[in-house]
Amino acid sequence: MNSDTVLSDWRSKALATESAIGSAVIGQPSLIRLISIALFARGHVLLEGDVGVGKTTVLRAFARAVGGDFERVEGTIDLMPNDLVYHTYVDADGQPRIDPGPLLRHGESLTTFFFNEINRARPQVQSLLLRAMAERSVSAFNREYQFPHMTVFADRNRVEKEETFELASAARDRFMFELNMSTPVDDDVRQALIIDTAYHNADTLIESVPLAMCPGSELNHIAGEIQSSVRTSPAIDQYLLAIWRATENPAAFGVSVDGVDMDRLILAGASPRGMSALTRAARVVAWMNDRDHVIPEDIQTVLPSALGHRIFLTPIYELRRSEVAPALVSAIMNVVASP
C-alpha cells in the first residue's frame, strides 16, 4: 500500500475518532479537533478549565481511542518524584517490596499518561515529568526506560489556587498545545448536558468510543509520513519567520495591545521548539483537510494554542497572562501579513 493510500485511510480514522469523541463530549468540536491535531503531530496537551466542564472525560476518551496501555496519576501536594518511578510496600510475608511505578510498569507499550490536576503536584514531580515528555524516557534501577509511543495529557484546575504550584515556563513549553475548555454556550447543548441522562455517566460515555480506533503504536510512523508528505512554500516559510520575529519584538511589527507598554512586554519570544511545534501542527491541519501543502489558515488554526503559552512576559505582565497573552497572539495574527 503506497503512502498516499495509507495517509488517506488514516485521515478517515482521525475524522471517525473525532466524530466518536464528539458524540461522547458534546459542544466541544474545536477543542476535540485541536487535541486530535496534537496527537498526530506527536505533541503533549495541557488542558485547563473550570471545575466540572469535562476535561478528564475528553482526555480519557482520547486515551481510549488510542488504545494501548494507559496510566493515570492524580496530582496531590504529597506526591513525590519517586512515586512516578517505583512503588514500595510490605508483602504478605512481611517483606519489603519495590515494584515499578506508573511510568515504568508498562514499558514501551505505554501510550497515554494522564496527569490529573498537574498544578497540585510539586515542582520536583513536574521536573521529572519534563524529561519523560521531552525524551520519552527516564532512568531508574540502573537502566534507561523508553516510552516511544507515549503521549502526555494533563489537565489543570484554574479555579482553585490553594495548595497548587504554577507550572514553570520550561514545563509549559514541553506541551505542544495549551488549551482552554470552557462551558458550552449553546442552549441545546446545555439542556442535553443537564437533562439527558446519557451525559450523566462519564464512564459510559467513554466506553461508547470504540477502543483503539487510532492505534497509538502506529502514530509515530503516521506522524512521520504526514510531516514528509505535506510541504510548505517559500512564502509560508517567510510568514512563519515573521510570526517568530513578532513574538520576540511585537512593537517592530506594529503590534499593539490596549493598556500594554509593548516595549516592556516581552521577556523572551517563542523558542525554536515552539516554532517547530507550530509548523508540525500546521502540516497536520493541512493533512486533515486533504491537502499536501500548508496555507496561512492552517497556521492560524493552531497558532494561539501552540504559541500563547510559549511567549514569556516580563513579571509585571506575567501576572496578567490570561488576559495579555491571548490578546497579543490575536494582534500578531491580525498584523503580520500572510501570503
Given for the second form:
Amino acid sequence: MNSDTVLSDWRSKALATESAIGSAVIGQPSLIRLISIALFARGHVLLEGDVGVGKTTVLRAFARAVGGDFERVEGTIDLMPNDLVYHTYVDADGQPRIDPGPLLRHGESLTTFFFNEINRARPQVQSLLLRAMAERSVSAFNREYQFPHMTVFADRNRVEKEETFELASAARDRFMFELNMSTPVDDDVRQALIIDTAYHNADTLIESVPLAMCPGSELNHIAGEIQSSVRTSPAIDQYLLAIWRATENPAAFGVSVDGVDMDRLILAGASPRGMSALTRAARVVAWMNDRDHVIPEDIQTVLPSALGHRIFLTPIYELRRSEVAPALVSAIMNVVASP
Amino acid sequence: MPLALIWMTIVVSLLSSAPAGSVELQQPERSIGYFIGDILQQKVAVNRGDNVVVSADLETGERIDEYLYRLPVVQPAEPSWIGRRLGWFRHAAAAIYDGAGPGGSVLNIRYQVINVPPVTQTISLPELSLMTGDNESIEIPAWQFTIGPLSPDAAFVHQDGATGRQGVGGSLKDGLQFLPDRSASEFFTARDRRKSLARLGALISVLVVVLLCWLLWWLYRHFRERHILPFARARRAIGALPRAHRKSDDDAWRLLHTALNDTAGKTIVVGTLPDLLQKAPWLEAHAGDIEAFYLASAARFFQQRDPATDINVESLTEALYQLEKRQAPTDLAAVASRQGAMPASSGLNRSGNAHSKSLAD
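Take the protein just shown as the form predicted on its own and give its structure as the form predicted together with the partner chain.
In what comes next, the whole complex appears, and the chain from above leads the way.
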C-alpha cells in the first residue's frame, strides 16, 4: 500500500472519527475539527470553557476514538508531582509498597493523558508535565520512561479563579492548541442538549464513539507521512515568516488593536516551537482537505488556536489576555497576506 | 395710417390717370389733418420714353421750412434680368404706374411733417420747377394744407405746487394723465468708467482665483487618488514594471492582491471573497474574473503549477481601476486610514514595490 493510499485511508478515518464525535458532542464542529487536527499533528490540547459545556466529554470521546490506554488526573491544589509518578502504601502484609503513578502505569501504551482542571494543580505539577508533553518522557526511579504515543488533553474552567494557578508561559507553549469551548448558541442544539435524554448520560454518549477508530499507536507514523507529503511553497514559507515577525513586532506591520499601545504590548512573540506547531497543524488541515500543498486558509484555520496562547504580553496587558490576544491574532491575519 | 391712405390714393389716381402723351401731376389726397411725422407725396407722371430729370436737390433731400422736410427722391429700380424674363415685374410696375402709360416714368416727391405749430395752421408744399428729358418744363404749384398738434395747447401743462414752475406732466383737472416720469439715468462719467473697470477687474480676478483653486483642488485630488486608491496605485506600479512582465510577473500578481486586500480592508483569500464584494459591491461586475484570479493565484503561488486559466493581470487591474474610479469614495481619508492599517499587505510596501521591508529583512 503506497503512501497516498495510506493517507487517503487515514483521511477517511479522521473524518469518520470527527463525524462520530460530532454525533456525541453536538454543536461543536469547529472545536472537534481542531482537536482532530492536533491529534494528527501530534500536539497537545488545552481546552478552556465554562462549567458544564462538555469539555471533559469531548476529550473523553477523543480518547476513546484513539483507543489505547487512558489515564485521567484531577487537578487539585494538594496534588504533588510525585502523585503522577508513583504512590506509596502499606499492603495487606504490612509491607511498604511503591506502585507507578498514573503517568507511568501504562508505560509506552499510554495514548491519552487527560488532566482535568489543570489550573488547580500546583506549578510543580505543571512543570513535571512540561517535560512529559515536550519530550514525551519522564525520569523516575533512575530510569527514563517513554510515552511515544501520548497525547495530553487538559482542560480548565474559566469561571473560577480562586485556588487556581495560572499556567506559566512555558507550560502554555507546550500545548499545540488552546481551544475555547463555549456554550452552543443554536437553539436546536440547546434544545437537544436539555430535552433529548440521549445527551444526559455522558458515558453512553462516549461509548457511542467506536473504540480506537484512529489507533493511537499508529498516529506518530501517519503524522509523519502527512508532514512529509504535504508541501509548502516559497510563498507560504514567506507568509509564515511574516506572521512570525508580526507576532514579535506587530506595530511594524501596522497591526493595531483598539485601546492597546502596540509598542508596549508584546513581551515576546511566538516561539520557534509555536511556529513549528502552526506549520504542522496547517499541513494537517491541507491533508484533511485532500490537498498536497498548504494554502493561506489552512494556516488561518489554526492560527488563532496555535498562536493565541503563545504570544507573550507585557504584564500591563496580560491581565486582559482573553480580550487582547484574540484581537491581536485576528488583526495579524487581516494584515499579513500571501502572496 | 395716413401714409397708407396716401399710397392708396396714389395708386387709385394712377389707375385712373390721364391718357398717355401728357405730364400729369397728382397732389396728396387731402389737404387737412396732417400731424407731425406724416408724409405727403406729389407724383409726377410722364409719357412713354420720357422721364423727369432729377436734380441734385431732389436726390439729397432738404429742409424746406420750419415744418417740412423733403425726403430724397428714390429712383424706381430697374427690373432684374429674371424679372424681365418672367415678365411679371414689368406688368406689376405697369399697373402701378399706369398713369404714365406702359414704359412711362413716375417721379415721387415726398415731404414729411417734422414740426407742427401749437395750433392748427395752413402751410404749403413749395412750388417746384422740373424738366423732362425732352426739355419740357414742368411747374408744380404750391399746394396748401393744414397741420396741427396732436393735443390741445394747454392740455398737459402742469404747475408744480411747491416750486410754481410749469411743465409737462402730472395729473390734470380733466382726468387725463401721463405716465409717471422715468428717472433720468445717471451721467456716465470717466470716474464711473474707472469704477466699472475696477469692478470688472475684481470680478475677473475672483473668477480666475476660483478657477485656479478648482484646478489645484482637481490636481490635488487626482494626485491623492493616484496614490491612495488601491487599484490606481496597483495600476501605476504595474505600469512601472517592464512591459514584458506586466501580464504575468509575480510582482504584478502581488500588486493586484495588495489592491484587493486594501479595498477589502483585510487580507482576502478565496474563502473570504464574499467579504470583498460586501465591502466593495461595485466589484460585482468582475466577481467572476476576481475569483478566477484567486484560483489561478493559488495554483501559481501555492500549488506551484500552471493555472488552468490564463489571467492577464494588467488588463484585470485596468478594468478594476475603471470601476474604482467611477465608485471612488469621496472620503479618501477613510481609504488612507484603512490602508495605513495594512502596510505589509501582500508583501508589498506602500509605494507598490515588491518585497516589503518586513519580508526583506
